[in-house]
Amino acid sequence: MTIERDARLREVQSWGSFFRFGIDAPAVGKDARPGQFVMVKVSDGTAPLLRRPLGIHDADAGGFDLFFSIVGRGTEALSRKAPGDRLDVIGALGKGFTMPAPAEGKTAYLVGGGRGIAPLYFLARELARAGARPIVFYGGRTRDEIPIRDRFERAGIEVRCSTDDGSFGFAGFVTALVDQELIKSRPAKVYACGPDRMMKALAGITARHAVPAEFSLESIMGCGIGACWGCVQRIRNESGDGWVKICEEGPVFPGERILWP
């Protein structure tokens, strides 16, 4: 974990609500691993107090990018950054996907829905990097709310959308669009980041089909090291069911390990 208070923000674009980031932070970016995510302080006063969570959507040696949605006060401050901005980041943080080995000619599907689909591209990256074969599948209510599609297929990804009212790809959650695909085949893994109705459900979905699946979770955090029990989840292990803190022991998880609400 490192703390880089001299952070910049060095690109932005923006669809609507959604914004990518690209962030000067070698300190962050060169130990970076899909899954993982950052704590980021949005203001330089007291209002929001606390750091915000968002999984890290590509790293390299020179720095990370995010990828959010605004969804209340903390992320709306945060868009009005600009190129040039000092940003202050604690990362990375938490436990991430883990790779299928040898990934070598393996398929895996990347279930993103909104903006989950942020750390599914720094994994799709790694995959394929591993020799794996992603197949990302994005789903959003409408056709704004996948802007990010072209940034995979320009990284050699192979994406297939759907959207909730039909206005682009196929017609329906995402999760039925991978409940169809996995009738007819079946990937190494799945991975999937989301709302946690979609996870949920997909949960259950890969399940029936005996597919290994990985769940990155969203909460509410407080600190994002595991000081402040502001984001447990109840997780079975081998001794039973227990509550774990999910920046800590997480933010993903074995399919089979998570205890639905």
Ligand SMILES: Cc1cc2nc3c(=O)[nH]c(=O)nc-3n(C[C@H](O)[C@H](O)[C@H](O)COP(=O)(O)OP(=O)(O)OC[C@H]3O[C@@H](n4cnc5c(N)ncnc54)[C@H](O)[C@@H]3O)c2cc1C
Second form
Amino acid sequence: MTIERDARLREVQSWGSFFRFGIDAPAVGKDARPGQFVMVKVSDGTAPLLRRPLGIHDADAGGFDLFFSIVGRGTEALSRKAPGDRLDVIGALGKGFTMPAPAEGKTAYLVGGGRGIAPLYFLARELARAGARPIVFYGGRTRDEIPIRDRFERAGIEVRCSTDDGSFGFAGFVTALVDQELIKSRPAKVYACGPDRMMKALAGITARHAVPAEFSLESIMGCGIGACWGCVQRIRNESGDGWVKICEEGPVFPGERILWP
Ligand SMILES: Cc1cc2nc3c(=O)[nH]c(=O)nc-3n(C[C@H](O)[C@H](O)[C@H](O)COP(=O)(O)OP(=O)(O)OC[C@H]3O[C@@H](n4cnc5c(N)ncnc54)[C@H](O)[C@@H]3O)c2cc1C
Ligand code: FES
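Condition change, the form predicted on its own to the form predicted together with the ligand:
Full assembly next; the chain just shown is listed first.
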């Protein structure tokens, strides 16, 4: 973990309330793994005071990318940053996704809902680099909510889209699209990030199809480094049920360990 107080915003892309930031931050970028996150200071003053957690959307030795949507004042403040601005970030934090071993098979399904697509781009690139075949299932409420489909395609990654209103791709929830696909084929693993309701439904589907799955959980985080107990999640352990901190033990957990609310 590094505190990089002099990261620089290099590039901004936006689609309505969705933003992609390219950030020069070599100390964070060089060690980042798919599924990890950063804590970002969103304003130079004290409002809002707390850093906000954001998943690492992509990374290399020069820095990392973020992909986020505006939901409140922190993400709104962040969205007003411009290329050249300084950013203060702590990362890379948490435990990321585990890669399927070659013996487990080559295909992996990556299921993202809305802004939950963020960490799946980095994961897809790393899986492809390791010789696996990632297939991304990307769901949004409307076609405007699946803005980075072409980013995956440009990287040579297969994407299947769904929209709740049927304005693009499969008409319906992304979970229905994945369920339909799992009837026909069995990937080595399913990885997911998105709204809790989507992930809870997907956990039921992957369990029914007996496919191992990993879920990246969200929580409101005070510190991101295990100090405040602001991010607890009920988990099933060998020793029984208990509470763990999402920032330390996660944010990624195997499906069978998560006790969904
Ligand atoms: C590990 C991790 C990775 C994340 N990665 C991304 C990412 O890559 N891209 C992205 O867009 N977002 C991501 N998030 C969510 C992001 O942290 C929140 O959207 C952000 O902190 C909201 O801050 P805000 O000040 O804009 O909203 P606030 O003003 O703090 O909140 C606005 C509203 O959203 C609700 N809310 C805020 N945070 C969350 C949350 N985490 N879960 C559920 N409801 C919440 C609040 O209760 C409130 O109703 C991630 C969260 C975690 C824990
Ligand atoms: S956010 Fe503080 S302990 Fe997890």
